[in-house]
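Take a look at this single chain in structure tokens; it is the form predicted alone.
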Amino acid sequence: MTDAYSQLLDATIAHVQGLKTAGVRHLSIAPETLAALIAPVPRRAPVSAARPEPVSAPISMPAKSVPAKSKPVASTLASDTKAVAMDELRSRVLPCMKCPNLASSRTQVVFGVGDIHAPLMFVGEAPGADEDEQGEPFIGKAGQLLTKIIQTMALSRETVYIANILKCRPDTPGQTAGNRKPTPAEMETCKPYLLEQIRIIQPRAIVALGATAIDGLLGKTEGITKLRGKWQEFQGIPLMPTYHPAYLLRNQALSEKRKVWEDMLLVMEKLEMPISEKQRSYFLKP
């Protein structure tokens, strides 16, 4: 039985199941319809076996024979495998114990927020107190001015994906507030889970969000003063470091902001985003 007659004998079953889902009970046949199913299916001759049929060389398919349809389900397909990846992903790392001084002071841990399938991706340090509390990275003082500066991008939260490097607070033993720096040790234990996020998400540039992301990422201990505004890679993406949000709400000098805001112009070149002329003029002086 050919291919095609398996195809056919399915598609008509098929449509009379339809039909009788339906209601239908009687079909009304043609005779010579009737005659063309009932006649013999004429037989191939055989082909002798000691003359087999020279194998030709493989036939290049021209570009419009591929079905329209083959590139949307390819994509979805990559979508579907990213949705999995990443929740299986989240699956592992919410109840990691690997700093047992992490895992007993949290509240939560914060994984990453935002579009997986995210051509911009957001790097920081460790979430702070706001973020342990309620388990979303970038949410707290600094978190809010990001926003700012994301949605002056022409974005939203929703649109990129933000991470940290460490997934857990710092703990701060004798302490009731502030944060501390994230240590080598907890950077190395946690850095696989955001590798994998990277890996996942595949961004089209990342931006390393001071001194402590571009360290983890980088390993440059250069200073954030040296590197921002200068394209970096990691692991073949284009990497742009900046300066935390955390240090503009320290110095809220215009020139910073400036900085920072031409760092952005940078990224969104590189992502071959529309800029305004508003844009461009942001943070300069009158």
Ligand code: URA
The other form holds:
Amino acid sequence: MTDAYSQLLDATIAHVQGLKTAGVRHLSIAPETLAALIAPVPRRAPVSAARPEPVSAPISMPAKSVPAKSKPVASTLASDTKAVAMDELRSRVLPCMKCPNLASSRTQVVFGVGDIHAPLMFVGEAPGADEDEQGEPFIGKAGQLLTKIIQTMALSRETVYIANILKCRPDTPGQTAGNRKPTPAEMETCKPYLLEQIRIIQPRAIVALGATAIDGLLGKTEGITKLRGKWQEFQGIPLMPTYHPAYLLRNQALSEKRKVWEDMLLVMEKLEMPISEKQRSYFLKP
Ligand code: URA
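Right, and the form predicted together with the ligand of this protein, after the form predicted alone?
In what comes next, the whole complex appears, and the chain from above leads the way.
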């Protein structure tokens, strides 16, 4: 198959899988489209033709950190295909009206931010007031702490991907301030979008921030204290549960910061990132 053809095929498959995840069971198709689909497959391009770059190479990490033998987790989508699939998903998510209460109360949908080729993805709970206003996840106080954690790992917001279980701010009728947890129904309704994002990005590791993210992704409600620091798996991708940065804002104890940092050290090890002595010793008592 030619590269252009296989990219188109990848994009089509990604699109159809997305529709399936969103609950669509039947597609109507024009006769000429059907005829084109069953036409003979174009011949393979000459071997010398360069294929697009593989997508889940840890672009953001120093080359040294990833030995040649390390394999990405089942990366199949070509680079352009990822961008097309993510844009297509974004165009479906931004006008979403599936939760009428959220659609009418939100300023905007908070889709997600970062590198769609990132090896590492952070998943939080739901946008707060700041995120709802600016359309970007984790930019309020908890978000600023998350940004610091990411930078302490020698990464940046631009080299990871950040998203939430819920893409709209949970409404708080009658309240002028404060947040509420997403309801199970809201989480179920919105989850297919996050699953599509994960399927497109194909990160090598996911960090689930807080109990709602763990519940949303793994369906586990046994308590963040028990789960944090222990590798889980989400659709074949290693998943590290850790405390939500908002918890660290509420509980300033060095011991709690160290716990989150130890979880991040495990993530860095999983991604074969270099770790300095200084990084190893953050938040240890002097
Ligand atoms: N808390 C979250 O879980 N997500 C955000 O985007 C902001 C705060």
